[in-house]
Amino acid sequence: MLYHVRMDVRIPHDLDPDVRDDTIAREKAYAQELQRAGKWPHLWRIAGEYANFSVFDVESHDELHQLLSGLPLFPYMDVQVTPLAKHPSKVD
């Protein structure tokens, strides 16, 4: 199953600088995990924002949320997200 999904990161201000260093770093190295097992195939940064448009291929709504949550940045984020399927006019 395909979602489209938006992550909008807003971490406090006053969050600890260390923390943040270290929260971020973890986020990086778990969303590179996802990317290499597949998961999560389509990363792109939205110009100007602290956001993203991102595509993940999971076998269902439970485990996006399950990969979702698991985001260290994940207590920071405002997440929509969109099932995708298949076009009828696309070619294949």
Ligand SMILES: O=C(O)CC1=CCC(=O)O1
Contents of the next structure:
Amino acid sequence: MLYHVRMDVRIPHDLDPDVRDDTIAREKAYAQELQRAGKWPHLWRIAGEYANFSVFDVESHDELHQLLSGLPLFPYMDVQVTPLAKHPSKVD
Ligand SMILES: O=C(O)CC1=CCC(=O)O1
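Now show the form predicted together with the ligand, given that the preceding structure was the form predicted on its own.
Full complex below, order starting with the chain above.
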């Protein structure tokens, strides 16, 4: 199942810089692990924003929720999920 996900990162300005840097480093490692596993096939920066458009390829809503809620930046993000269905005009 494919999901389009928008993540807007909103790290509080008063967060300890060491905690911020560590969280961002752990986020990168977690994201790259999921990309290598084929679960996170698209990750794009939204130009001019601290936000991304992503596509996840997972088995279920529950798996998606588990992966998203495990993001180290999850406490500092607004996340919007859109389930994707096949378009009838798409050439396979
Ligand atoms: O910077 C972002 O858009 C948040 C994020 C998702 C994966 C990652 O490494 O950073």
